[in-house]
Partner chain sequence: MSGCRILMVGNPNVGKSALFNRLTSSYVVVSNYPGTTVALSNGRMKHEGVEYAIVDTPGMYSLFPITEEERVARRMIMEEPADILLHVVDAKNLPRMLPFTLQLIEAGLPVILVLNIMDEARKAGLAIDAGALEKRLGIPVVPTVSISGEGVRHLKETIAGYRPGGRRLNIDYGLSVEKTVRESARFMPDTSFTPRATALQALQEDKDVLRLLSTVGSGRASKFFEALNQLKLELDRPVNYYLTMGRQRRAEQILADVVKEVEVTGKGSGAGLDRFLMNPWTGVPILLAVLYLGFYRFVGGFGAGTVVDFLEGHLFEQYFVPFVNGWAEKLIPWPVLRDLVANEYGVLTMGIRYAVAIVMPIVGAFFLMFSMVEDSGYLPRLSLLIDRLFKKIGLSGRAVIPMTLGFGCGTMATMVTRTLESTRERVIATVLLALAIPCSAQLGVIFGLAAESPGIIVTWIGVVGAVFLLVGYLIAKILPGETPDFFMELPPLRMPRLGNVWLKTSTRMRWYFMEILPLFLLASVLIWAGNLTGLFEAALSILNYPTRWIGLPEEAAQAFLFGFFRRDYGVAGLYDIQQGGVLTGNQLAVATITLTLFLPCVAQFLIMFKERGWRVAMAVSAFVFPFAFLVGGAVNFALNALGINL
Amino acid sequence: MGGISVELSNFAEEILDEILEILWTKLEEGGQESVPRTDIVVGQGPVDEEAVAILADKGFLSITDDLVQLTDTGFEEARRTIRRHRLSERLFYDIFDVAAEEMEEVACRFEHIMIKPGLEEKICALLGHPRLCPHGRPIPVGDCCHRAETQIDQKVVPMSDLRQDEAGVIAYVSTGDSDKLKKLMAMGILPGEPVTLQRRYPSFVFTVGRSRFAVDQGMAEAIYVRRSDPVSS
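Any chance you could show this chain by itself in the form predicted on its own?
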């Protein structure tokens, strides 16, 4: 009985999130000022009036003459929902090699069931704080993205900028090449792992834990490291 109620709860949450995503896409990215109630259709429809009423009761929607808008609170909730969804797409596309035609459904289920605030930030860091989903649509920026930008100015640099024998901790991997990202992950290049650059020429030789690797300039530039001791200019 308990399991059934959990499944129903998850399903209901999926419907609510789907409606927020529809509204965000039409209002924020489509430039509409409001959305006709009849256009808020999840899947094959019809309009889920109960779900719309729940979102209105939560203070996420305002409805006037069957035209729906997001409130400020609803706008922020929709922004976070879109961010989770597009990060999920990025994760399954880049890391798990899920085919494009299957990615939407898989990412949708992962987004609703698995992604919690802490996990969302870890995934964002793992992916190098991506700005676009695999379809080329913008991923709303999170707090972790702002922190990463600040840290870049202070002490996070590409591994190719480290001096010989300099140590640090891997902050994230940033590359638009999914094959390169998979290769680095297979090597254990993950955020939080300690790293020491042992040699810069003819290739970049470094250690992560007890493992030792050699990569070319391009790979070294994709690995961002938080320096243990910032270098003074």
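Output the structure of the form predicted in complex with the partner chain; the preceding block shows the form predicted on its own.
Nothing else is written out below except the one chain.
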């Protein structure tokens, strides 16, 4: 995060990052380009005037009247911050099995450690260049993800990426679509259950426990599976 002055404490950096994350999320969720100052709430407190001013100084934000907007450089910075945040979430959720309630807090701290050069890419590779965070929001794509696209070495992948007759354990069900989640859970397709994909075409056919199911592409993409033996060929 070269742009931000070194003398700022970690605590202050967390606030700066969080502001960027808020603006990014608003843009992502509703396409909201500019946000009223008062909507930027960090933690319990209201808008941190000083932090907003610092970000504006750095050229990350443009402020018109009471509206705050990301500049192009600010957008790039926010993108990287969001990427680190959501990767951290994935890390704690998939690998360390941290409960969902605690995940947010640890992820917020850990994303700053990830600034260390090379670490982010290593973690991304370890997680199999995930596309979504545990909340079902997209993780901005990094260079490593592009490189990895040709090689199959992901650990947690959507079931639609499994090969025929490949086995694994359900890691999570994407919560991006709570309707799909309800249907899958009602049928007993739950995290922790072992799965084997039997067919990919014309529909996805897989076993969970001793039952067999058929689902379409969309449902198969919502089920994330931790591969039992990732093959790197």
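Numbering follows the first chain given and starts at 1. Not measured: the values here are computed from a predicted model. For clarity, a rigid core is taken as the largest C-alpha set superposing within 1.5 Å between two forms.
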> Is Gly188 among the residues whose Cα moves by 2 Å or more between the two forms after superposition of the rigid core?
Replying inline: yes
>> My question is whether Ser160 is one of the residues whose C-alpha shifts by 2 Å or more between the two forms, given a fit on the rigid core.
In response: yes
